[in-house]
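Consider the single chain below, provided in C-alpha cells and representing the form predicted alone.
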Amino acid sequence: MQSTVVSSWNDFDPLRHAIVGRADFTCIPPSEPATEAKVPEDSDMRGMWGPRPLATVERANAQLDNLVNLLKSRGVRVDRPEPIQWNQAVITPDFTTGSMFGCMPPRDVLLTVGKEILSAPMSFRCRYWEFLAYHTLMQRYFDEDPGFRWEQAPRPRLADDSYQAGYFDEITIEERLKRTAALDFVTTEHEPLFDAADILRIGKDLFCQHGLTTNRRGMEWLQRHFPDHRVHSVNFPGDPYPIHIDATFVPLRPGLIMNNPNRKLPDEQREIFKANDWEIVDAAQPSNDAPPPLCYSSVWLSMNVLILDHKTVIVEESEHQQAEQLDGLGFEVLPLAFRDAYPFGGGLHCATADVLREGTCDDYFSQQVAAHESEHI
C-alpha cells in the first residue's frame, strides 16, 4: 500500500487523502448540557435517545460508501474509522452518560494543521471516546510518515462547572438569538474547549467560530499551541445554534469565501478580508425546506460542500440553487445523494477529514487588521 503523507493547510487546495467518517453504531445520545445546545425546541428527537434504527444505518452507510467510491474515482485514496459500539455508558470520576454517539463526522474530532492531525477537546460528554475509532489510522500513519505529528488537546474534564446550569430551561429562539450576539453560551471558561469542525484553515489563519462547542479559553489553547499561526475567533450573531462553522462560512477557493446570508458575519470582522482582497458572496437558499428525519443539523446543510480543488466540488444531489450558484463561480460541481447520511452528523464536509491536501502554508492575509476583542486571540 501507497505510505502515507499527512499535510494539509486549508479546505480548498487539491485533495489527495481524506478519512470518511461510517455510519455503524449510532446512537441519539441521552440529554446532557451539550446536547441540549445542539437539538432544537422543535426537533422529533427531544426525549429520545438510543441506537438509530439499522435500516436508517444502512442507508447512510451506502451513501458514505458512494462518497467514497467518488472521491476513489478522482485520484484520492480513502481511509474509514474503526467504529466502536457506540451503545455503552460513558463514565468518568467527573460524569455518566447513557451512550456514545458515532463516527460518522470525523471532521468534527480531527483537526488537520500541515502535518499534525489533533484530536479535538470536544464538549459533548457522549463524544468523550470518539477519537478512539481513528486510533488505529492514526498508529498507521505514525508509522509510515516520520514528519507527522499525532497529537491530543487537553482531555477535558466535562464537569459540571463546564457549563452554565439551566442554560437551556424554557429558552426562546429570540432569547438564543440574543445570548449568540451577547458572546454567552452553554459552555463556560473553566477548560479549553472545542470541536474540530469549528475550525476554519486558511493558511497561516485559523478562524475559530466562538459558539456552543468552542470557548475562547480552547481557542487561546490553539494560539499557545501553534504559536506560527494567527488565531481569530469569528462569531455569527443570526445563528440561535452556533455549532460548527461550515455550513456557515464557506472558503471555495483563494481569495473567495460564501457565508450564509441568515448568519453574517459581522461588519468588523469582515475588515480582514477586505483587506486582504477576499469576495464574501451569500450562499444560494437550500432547495429543501427541512432537514431528513432524526436530524440535529439544519437545511443549510446545503452549504457543508467538500471542495476537492480550485475548479471542483461535491454538492448533495438535491440541492440545485446551491449546485446553480457554484456552477455559476466557475465550479465543475459533482452531484452526490447524501441526505440519508445527514442525520449521522452532518454533510459532505463534516463526514471527511483531511490527511492530505497539496500546497503549502501560504499567508493569505498578509494585511493584518487592527484586533477587535471578539476578533483575536
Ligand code: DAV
The other form holds:
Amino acid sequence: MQSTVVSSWNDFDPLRHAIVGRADFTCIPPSEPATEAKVPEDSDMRGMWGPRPLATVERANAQLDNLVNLLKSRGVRVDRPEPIQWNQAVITPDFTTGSMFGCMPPRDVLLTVGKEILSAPMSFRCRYWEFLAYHTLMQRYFDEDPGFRWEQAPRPRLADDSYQAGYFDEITIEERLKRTAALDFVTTEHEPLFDAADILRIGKDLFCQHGLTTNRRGMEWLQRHFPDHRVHSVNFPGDPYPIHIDATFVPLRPGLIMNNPNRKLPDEQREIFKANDWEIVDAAQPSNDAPPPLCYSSVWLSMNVLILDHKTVIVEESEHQQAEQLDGLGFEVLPLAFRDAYPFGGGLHCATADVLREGTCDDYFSQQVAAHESEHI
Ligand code: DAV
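Return the structure block for the form predicted together with this ligand; the form predicted alone was the one displayed.
Full complex below, order starting with the chain above.
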C-alpha cells in the first residue's frame, strides 16, 4: 500500500491525493436556526425532512464513482469516507435535532492547510458529528505520515445564543440582501464558527467568507491557530444566502481568480489582488436555469470546478458556457456529468477534499494593503 503524505496549500497546484464523498444515507435535515437561513422561501425543500429517496442516492453515488474513476485515470489517489446512518437524532447537553446530514461534501468540514487537516466547527446542528465519517481515514493518515497534524477546532456548543432568534421570520429577498451586505447574519459572534468551504487557501493567505456559516470569531481562531498565515475577511454583497466561497470566488491558477458576477467582491477588497497583480475575471453565466430538485445550492455550482493542475480542470458536463470560458483561459477542460450529486451537498469542488497537492506555501500577496473589511484579521 502506498504511504500517505498530507500536504496542500491551495486549490490549483497538481492534485495527487483526494477524498471524494459518498451519498449513502443522506438526509434532508429538519429545520433549525442555521438551515432556516439557507433554504430559499420558494424551495421545494421547505417543510420536508428525512432520508432522501434511494433512487436519487444511487444516482448520486454513480456520479461520485465516475468522479473517482476520472481522478484515478489522471493519477490522483482517492479515498472515500465511511457513511454513518445519518437518520439519527443529534442530542447534546445544549440542543437536540432530528437527524444528521451526510458526507457527500467533505470540503465543508475538512480544511487542509499544509500538513494539517482540521475539522471545522460548523454552525448546522445536523452536521455536528459529520467529521466522524472521516475518522478512519484520519487515523490512517496519522499512522502513515509522521508529519500529519490531525486537528479539530473547538467543538461549538450551538446553543440558542449562537443564533439570532427569529432572524429569518417572513424576511424578503431585499431584506436578506440588505442584512447580508451589512454583515448581519443569523449566526452570532457568541463562539467561533466556520465551515471549511468558506476558507479560500492561497498559500500564505487565507481568505474567509464572512457569511451565514462563518463568523469573525471563527476567523480570529484561525488566525491564532495559523500564526504564520494572514487571515482575511471577505464578503460578497449580492448573495442573499452567503454560504461557502466555492461558487463565488474561485482561484484558477496563480494570478487568476474568477468571481461570480452577481456576487462581486467590493472594490476596496480587490485592492490586495490588484496590488499583487492578480486578475479577477467574471465567471461565465450558468448554462442551467434552475438547480436540480431538492437542492440547497444555486445554479452557480457551474463555477464549482475542480482544478487538477494549472492547466487542467473538471467542469460539470452541461455547463457549456463555463467550459468555454475555461478553455479560452488556456485550460484543458474535462467534462463530467455531476448534477445528480448536487442535491447531496454541492458540486465537484464540494464533493472533494485535498490530501496532497504538490507545491509549497508560497507568498502570493507580499504587498499587503491598508486595513478595511478584507483586512488581515
Ligand atoms: O451558490 O448555492 C454553493 C456552495 C456549496 N458548497 C451556492 C453556493
